[in-house]
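Okay, so here's just one chain, in structure tokens, the form predicted on its own.
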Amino acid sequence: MNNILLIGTGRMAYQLGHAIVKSGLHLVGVAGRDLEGRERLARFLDSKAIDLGKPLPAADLILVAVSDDAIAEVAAKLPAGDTVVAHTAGAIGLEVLAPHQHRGVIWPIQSLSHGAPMDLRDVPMVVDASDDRARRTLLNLAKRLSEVVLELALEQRQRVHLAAVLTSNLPVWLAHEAQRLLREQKLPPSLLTPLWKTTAAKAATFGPEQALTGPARRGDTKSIQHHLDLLANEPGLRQVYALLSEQIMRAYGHGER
């Protein structure tokens, strides 16, 4: 595999595009429906901006790095042929890439964003494929980008995707809500930054079992009830707090609140 066409202009395309260029593989172009977005990303990657409505350059792999809901629409517009076509969504199957014969997935288990290009060498890279040709192509790419490569079928990928949301997205939302509560009291949200960093480091180093502290872990029902009282005007957040506290208490043998 030598030539890759990247379709997409968002965070996934941005980070994978930089990683592909850094790996030494040839990015033949950046395609996308957003004219400004594809022109900007193509400049960043020192590549060529491609209009999806026009003939596409020859490529060994077309990487569809767009939102989950747009994958099928984009794939259906690509000319059928022998090129491997892959998307980057962890929880989406291969059928969305029909009618292409050589279909696959390459999914980095990481929260990606714009800004400085990330080093993906330590980021687990998941591969799935419809046939040997697609598998070889995507494994070759994955191993150029990362030192941790796994082959996972859809059911396993969906489980990993769920676990990733539990690990990353939900705690970040809770941190957002915690900072909002501080702002409402005219307190700087940065008060929580050392706690957030220390907790994440402990969980990564020693595991969640050892990192978990707090009233629910201790079975401190009075503190939990006091917190619930403080959340009387926050019914949604109050429900989340109560449910998570009950889960933790049961897990550590304290029974339900």
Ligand SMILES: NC(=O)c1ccc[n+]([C@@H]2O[C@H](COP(=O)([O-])OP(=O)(O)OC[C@H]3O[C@@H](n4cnc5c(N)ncnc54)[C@H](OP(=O)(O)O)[C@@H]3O)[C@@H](O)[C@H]2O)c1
The other form holds:
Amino acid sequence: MNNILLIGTGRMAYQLGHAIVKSGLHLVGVAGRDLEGRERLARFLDSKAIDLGKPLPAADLILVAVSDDAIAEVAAKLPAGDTVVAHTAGAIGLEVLAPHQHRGVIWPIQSLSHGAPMDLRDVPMVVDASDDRARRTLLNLAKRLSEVVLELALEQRQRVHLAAVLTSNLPVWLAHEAQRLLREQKLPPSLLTPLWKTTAAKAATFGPEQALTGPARRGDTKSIQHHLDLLANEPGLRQVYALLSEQIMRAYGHGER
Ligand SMILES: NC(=O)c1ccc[n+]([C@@H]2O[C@H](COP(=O)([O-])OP(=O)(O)OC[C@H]3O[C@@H](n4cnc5c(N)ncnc54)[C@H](OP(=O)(O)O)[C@@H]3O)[C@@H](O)[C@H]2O)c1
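Follow the form predicted on its own with the form predicted in complex with the ligand, if you could.
Now the complete complex, all chains and molecules, led by this one.
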């Protein structure tokens, strides 16, 4: 695989593009619909900015790193041929890349943002492909980018995606809400940062079983009730707190509340 064309200028394109260039592979261009976005990313990746509406350069692999809902639309506009066309969405099938013959997915199990470029070498890369050619091309790329590569078909990818949301997005939302509660008390949200960092590091190093502490794990219903009272004006958050506490209590044999 000599030439890769990257479509998209968002978070995935930024981080994946950086990892591709760093691995020594050649990006023939960065294609996007937004002029400023594609020029900025192309400059950063030392590549060429390409207007998505214009003819695209030849490539061995086209990576369609656009929003889930736009993948089919973008893929449908790509010229049919021998090129392998892949998207980067964990929970989406290969059929959105029809009518391309060689279709696939390369999905890093990581939360990707703008800002500092990330090292993806220890980030698991999930590959799925419609045929041998796409499979070889994507495995080759994945192994250049990461030391952890696995092949998963759609059903398993969707389950892993669900697990990824459970372990990453939902706790981050809880942290967002926790910071809001502190701000409302005119306290700096950074008060929680050491706790958050240590908890995540402990869970990652020793497993969630070791990392979990707190009232629900101890079966401390008095504290839980007090917290629920404090959340009287926050019905949504109160419900989340009650439900999660109930799940933890049950898991640790403290019975139903
Ligand atoms: N970020 C992550 O943590 C992460 C992790 C794993 C997988 N993914 C997957 O990576 C893919 C891209 O996500 P992202 O996080 O990079 O999203 P993003 O930051 O919101 O960027 C989305 C990109 O898609 C482009 N786009 C949207 N609609 C388009 C259309 N109709 N035609 C052409 N381009 C269009 C946007 O262009 P404009 O700027 O012009 O709107 C932008 O370049 C998704 O499939 C997502 O599931 C993301």
